[in-house]
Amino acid sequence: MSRAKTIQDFLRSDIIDIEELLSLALDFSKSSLYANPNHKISATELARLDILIQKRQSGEPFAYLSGSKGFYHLDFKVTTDTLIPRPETELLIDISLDLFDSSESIKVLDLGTGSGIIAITLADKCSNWKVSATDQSEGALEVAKSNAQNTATEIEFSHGNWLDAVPNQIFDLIISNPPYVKDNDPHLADLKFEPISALISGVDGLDDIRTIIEQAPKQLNSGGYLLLEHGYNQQKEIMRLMRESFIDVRGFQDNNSIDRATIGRIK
């Protein structure tokens, strides 16, 4: 009979994300793993761990295995109905917090909210802001609503395509991290577990961004802002598109010095 496997046996291996997978399979914190290196893993735990290892080695992101991902100062439930939150998107939060004081009473719309990270983070940081969020995916909206229930935030969720979901409403800030990947972008192979509809947007990746830029002016207050996340090579064209209806158009880079966001104020 082979010797039972211990935590230490796995920690010594070169299995990708083994600490995280052990923590998930055994319901141990990382510190507990190292405090109990000789813990013998039961057959049930080992079966659970083997499944997790196989899924991770197939390329499935750890966030989908754990069902959660941190963003800004909160943790969010994620499923395959939603994109996995990325640290680059935190730039949109920083820009928004610099635009308006947290004590102001403003109306904010998060278009294509996904798991709700932008809307919920802003509502949690700025309790006086009235935040709304939309998504065309009912599955994503259910995830976002569930995430909102885990905080003290009140958010108005609407189902529909971009601004069609909130007709006749006017906002001070419209913010979006829309699909912006080209239809045949080679990087899509690395994103095969994430919802394709939340990623691709036409031959140049700008179809949805064009729609938002066209629709937004009708639903912004005087002096209101449109803030968009985009790909590394799209900022110049987005700035050109925005200047038709917006002034003070500015671009921002993320922490990796990559063009990541563009903002404009309605004329």
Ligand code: GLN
Given for the second form:
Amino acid sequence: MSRAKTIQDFLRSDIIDIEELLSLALDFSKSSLYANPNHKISATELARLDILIQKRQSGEPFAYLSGSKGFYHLDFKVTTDTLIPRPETELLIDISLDLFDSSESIKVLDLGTGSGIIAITLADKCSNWKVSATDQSEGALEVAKSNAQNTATEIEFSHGNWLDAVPNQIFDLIISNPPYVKDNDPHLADLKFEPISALISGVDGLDDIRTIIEQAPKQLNSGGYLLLEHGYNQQKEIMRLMRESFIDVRGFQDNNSIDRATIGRIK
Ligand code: GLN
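Now show me the form predicted in complex with glutamine, since the one above was the form predicted alone.
Full complex below, order starting with the chain above.
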């Protein structure tokens, strides 16, 4: 019989994300993995690890295997009902925190909240901000609500399509990371485990952004802002669309110097 494999045997392999997969399968922290290189992996642990390795090798993102992903200063539960939080989206948080002081009593709306990252991060940082969040996916809203419960935040969640979910409410800041990928974008092949409804938005990827830019003005306080995340080649057109109802329209780049967000103030 071949000898039982040890942690070290796996750490020395070139299996993708092996450190993370071992931590998950064995319920060991990364430092315990390195502190116990000769730990013999039991049959149960091995069965668990094999399944995780197979799933990861078939392209399933690690966040769906572990069920969580860090964003800004918090950890969020994620499921296949939600996109996996992207570091690029942290830009929306930085812009928002620069726009208003945390002590101001403002009303903020996160449209298409997914796992709740934007709404919950801002509410957690700025306890005076009254934060609302919407999603058209009941599954995503469940995840967002459970993430909010893990913090001291009180967020008002509403189900529905963009601003139709919060009729007659007025905000100082409306933020969204909506779907913005083109229907047939080849890049979708790499995103096949994520919910397609959170990714694609018509032939140019701008269908939802057009809806939001059209709906938002009626639900912004005077001087209120609309802040959108978007794709690398969409900023020019979004700025053009926004200038019909907004002033001070500005574009931002993410940490990779890619055009990633646009903001406007209501006329
Ligand atoms: N930034 C994501 C990606 O292309 C897309 C997210 C979105 O459509 N909001 O990986």
